[in-house]
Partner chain sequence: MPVSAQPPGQDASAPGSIEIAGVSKRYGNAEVLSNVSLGIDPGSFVTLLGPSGCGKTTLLRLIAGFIESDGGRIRIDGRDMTGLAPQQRPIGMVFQNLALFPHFSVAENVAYGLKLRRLEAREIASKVERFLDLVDLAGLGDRRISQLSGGQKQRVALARSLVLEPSILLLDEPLSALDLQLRKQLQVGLKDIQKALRTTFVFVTHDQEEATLMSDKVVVMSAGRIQQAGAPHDIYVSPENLFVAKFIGDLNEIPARIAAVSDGRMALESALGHIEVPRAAARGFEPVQGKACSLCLRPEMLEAKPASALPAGGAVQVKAQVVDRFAVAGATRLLLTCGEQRLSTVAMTHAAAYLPAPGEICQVSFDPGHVQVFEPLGADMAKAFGERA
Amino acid sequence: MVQRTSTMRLLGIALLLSLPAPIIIVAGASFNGGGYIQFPPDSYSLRWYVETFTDPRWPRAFAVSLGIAAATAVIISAVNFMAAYYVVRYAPRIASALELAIFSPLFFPHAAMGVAMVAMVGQFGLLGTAPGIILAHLVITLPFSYRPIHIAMRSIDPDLIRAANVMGASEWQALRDIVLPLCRSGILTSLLFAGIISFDEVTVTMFLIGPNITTLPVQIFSFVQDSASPVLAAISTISVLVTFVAVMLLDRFAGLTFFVRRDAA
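The form predicted alone, please: structure of the chain above, on its own.
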């Protein structure tokens, strides 16, 4: 029994150590001095990072992705906050049905969703525009944004709101002074996680880009079809670093436990 436990522990450690292996390989290849991706590098150089920042395509695509991710995170977090507040406060009976509807985007392949988004965005004349991409990203990030806000909302003692109403506070005042501060961690989790999902999204976005706008993941995908330059490794390393910093901020200020289902007392 002890030997079996030790074996399972070693297998678990080996699995955990293997998870970051692709990232380590990409990061190491980004410092290769040669003109092709190689790991381990035969020489070391920062030339590919210099090329990343001096080629206007990459900073422009990064800025577009960052702007779309920020707009998506703010809008979807605000919408989900109001939806969660309404369900918890006034319509708890529809909570399960609403959650099923909110999580429905996870049931569809991204390619099929991309085709559907083309039809929907095209109806508004937004194909090839940032608002069109944001509209699609709102649907994609909806399930990931709703859960932490809903969990935070359910953890609030409803007696606090009732007491505020009894003491003369309006619904808006109770929402602003009690609910919003107590949901701060859930909202921050929603903002960061929705931003990460939006920033890294590529499949659906490929259907919606235009000649005047593209995102960083789509730019990387298009570039890799024509070249195996180590600049791809440098850009990928920067993208991973940005995502890693966002996750660390998420864990530091909100905690990843918001994605664990907890029943209200």
The other form holds:
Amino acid sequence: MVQRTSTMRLLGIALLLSLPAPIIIVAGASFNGGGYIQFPPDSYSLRWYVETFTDPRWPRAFAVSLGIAAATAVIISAVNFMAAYYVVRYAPRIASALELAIFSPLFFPHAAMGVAMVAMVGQFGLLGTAPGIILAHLVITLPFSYRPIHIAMRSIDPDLIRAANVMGASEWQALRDIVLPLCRSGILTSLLFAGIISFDEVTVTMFLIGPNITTLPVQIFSFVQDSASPVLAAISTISVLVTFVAVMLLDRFAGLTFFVRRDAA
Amino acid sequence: MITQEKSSPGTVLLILPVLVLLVLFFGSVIHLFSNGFYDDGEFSTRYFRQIVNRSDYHMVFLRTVVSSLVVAVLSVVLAYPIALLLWRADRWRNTLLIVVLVPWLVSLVVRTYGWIVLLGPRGVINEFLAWLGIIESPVKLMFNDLGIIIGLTHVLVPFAVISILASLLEIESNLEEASGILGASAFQTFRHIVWPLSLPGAFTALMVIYLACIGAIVTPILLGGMTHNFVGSQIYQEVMYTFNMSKAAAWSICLLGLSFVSLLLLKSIERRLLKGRN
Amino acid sequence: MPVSAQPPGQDASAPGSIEIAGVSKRYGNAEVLSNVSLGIDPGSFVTLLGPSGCGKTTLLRLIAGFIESDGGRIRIDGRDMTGLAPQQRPIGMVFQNLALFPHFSVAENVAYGLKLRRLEAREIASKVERFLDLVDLAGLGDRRISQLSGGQKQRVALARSLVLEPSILLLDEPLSALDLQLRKQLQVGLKDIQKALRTTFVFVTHDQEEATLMSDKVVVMSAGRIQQAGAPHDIYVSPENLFVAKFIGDLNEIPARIAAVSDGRMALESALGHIEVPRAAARGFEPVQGKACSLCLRPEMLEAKPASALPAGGAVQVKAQVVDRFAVAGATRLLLTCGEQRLSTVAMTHAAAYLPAPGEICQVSFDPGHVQVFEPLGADMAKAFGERA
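If the one shown is the form predicted alone, what is the structure of the form predicted in complex with its partner chain?
Below, the chain from earlier opens the complete complex, with every other chain and molecule after it.
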């Protein structure tokens, strides 16, 4: 019996470690001194990182991705904060209907979502522009950002707002002084989660780029198809690092239980 | 106490932005349908006929559905030991969770690239096998269905872990203890308590992963090449190479229909499977 | 002194008065308040008392301005409050769950309202100190809310409201979560503070003892209506209907029938036999021969006497058997049966007191002038007692 349990545990550990393995191998290969991908590396050098930064396309795509992720995260968190506040405080009756609508993009296959977003963004003449990509990313991140904010909002005792009102706070003052600080961890989770998703999104985004703008993952995608340069390993490692830092920030400032607790505050 | 708060004027504006986004989303879906069903301003099923009548496209649909099912089942099976490990690791759970979350959140394209590095003809695995002397010429590990399934599974296992773990964490730990006190062996406890209670999370994972797979583009293209097409790769080609938006829309509608039907089927299986439980 | 900006000169009436005129409120089909009118004097301690669901909390929330009435008017300090948000009303409120801001310290909680009024930092600090002192929390200003005991939290909530010097303080069952000991202590403390500040307190509770102990005026509510409003003593001595009589204090309620009605008197038929009482004993209804009614007597109006005792002049005397005897704080309660009818008596315990043992037969005597006769309860109000039982 004990045998079976520990076999299961060993299997679990092996499988767990296999999850980051490809990423670690890429990171290892990025430090290879030779002219092609090699793991373990036979010599160590930073030449591929240097090359990444000297080719202007990579820093540019990186900056675009960061900018779009930041804009998406801030806008979608603000949008959802306002919506969640309104629903929880004034319209609890429409809460479940709104939730259904907000979560519906989740059941939309990404490939179809890409075509639908081309249609939407194209309609506004925003194909190949940053606002176009941001617009699509807002739709994609909508459900992921709504959930943590709504959960945080719901856990605020409505009497706290009433108490602030009685003490003389206007609607907006109560929102600023009471609701906003008490939603802090939900908002942080939304900001970082939406930011990560936007930064890493490729399936839909690749339909929306243009000659003047591309994001880091889309650029990696197009390079992977016809190049085996270790530059890809270097830039991939940088991209992983960004995600890793965001996850650590999330862990530090809001905690990760949100991901595994159905109703965590 | 019913608390229907009276709202100050203007607060209704708060919900406006989210409604705008939803209108844009649902508007784009409608647009998608009109793109697929209209040709020269008239209702037409021309593009659908083009898709349905080609036998090589049947293979594309079949490959998408079968591979997605295999990936979904495989992901859930492989996720179980990891989820159980995390569930029992109280003190280390957060650290281990990071090991699951980071690969999950890292860009799809980067993770798939990792598998190219591993599976390629001159990739890490082939080089390693050659070094061991097991093989003389490289084994074909990618640009086939195998590559796609390996890549998609690896991409989606973390989600299955998270979903199953969420179910497991809802089990009150004293339930397991109680079962132990009643004399159940560890395996019996697992079979009668842990396994049934983790099923909802596993099933959610199965459905979400299946949906993610049939809509995938990046992994099938990179690991399957242009010969082993998914519906997603087909859509990508219509948009990027033949610039045929109407046909891409028709493909997308087929994909939507496919996911809708699959979802209904999976839901009814879930209901039957979880019957008699609340 | 009212804190909110009031147009000067508009109102001459004293701050702290409330006038409620014909207020109604419904949620869907359920009428929670129907045509409620009530006047509250400045500086008084008024309690809204009633079972859960009687509308008392709704009335409080209407005064606070969280919800809007469907009809009628509420005036505070002579000013019509219709359409005014809570922040525009000269009120403070202590919530049932206290609603202390968990992300603020004790001092920050108390200072919040003052900061909103843009007072100078020095003035805020001195006021916060003064009011923390008033509620016995001096020196605890830096504590987090989570570090406080239940009683301390209570007092923070009170200080936070009072520091704004509202002309009216609304309290929504603020003591209900506390244990009995602490509760008694805070009841006295609350009353002392109210007397010192001369602020109007409107206090909601379902505890009649708490209500009678603290209030200048008790407003008994049931089924969305005010059943009676008045000084605790008046309500106890002359309740206007059976609900009030039963809700405030203990009561012997004996089903009876009106056998005869004459000019100044009426005859009642009940388990206590045939009794003649003044016609004025009928409260709130016109006595008609044959009508079913409730004959009511407070326990202290019944006197237990030895079985051999002779009836005193004018008193009614019936035979009863002792079921049980309890000693309660200087008094003795007897539980008796008179046929099928249960009776209870209470009398001060003293050296010469008659104390029959359970099983003993005795006489119960009372003055028919103390009898009060009511109409039976309607179904909606009877429900309230069903819940309490």
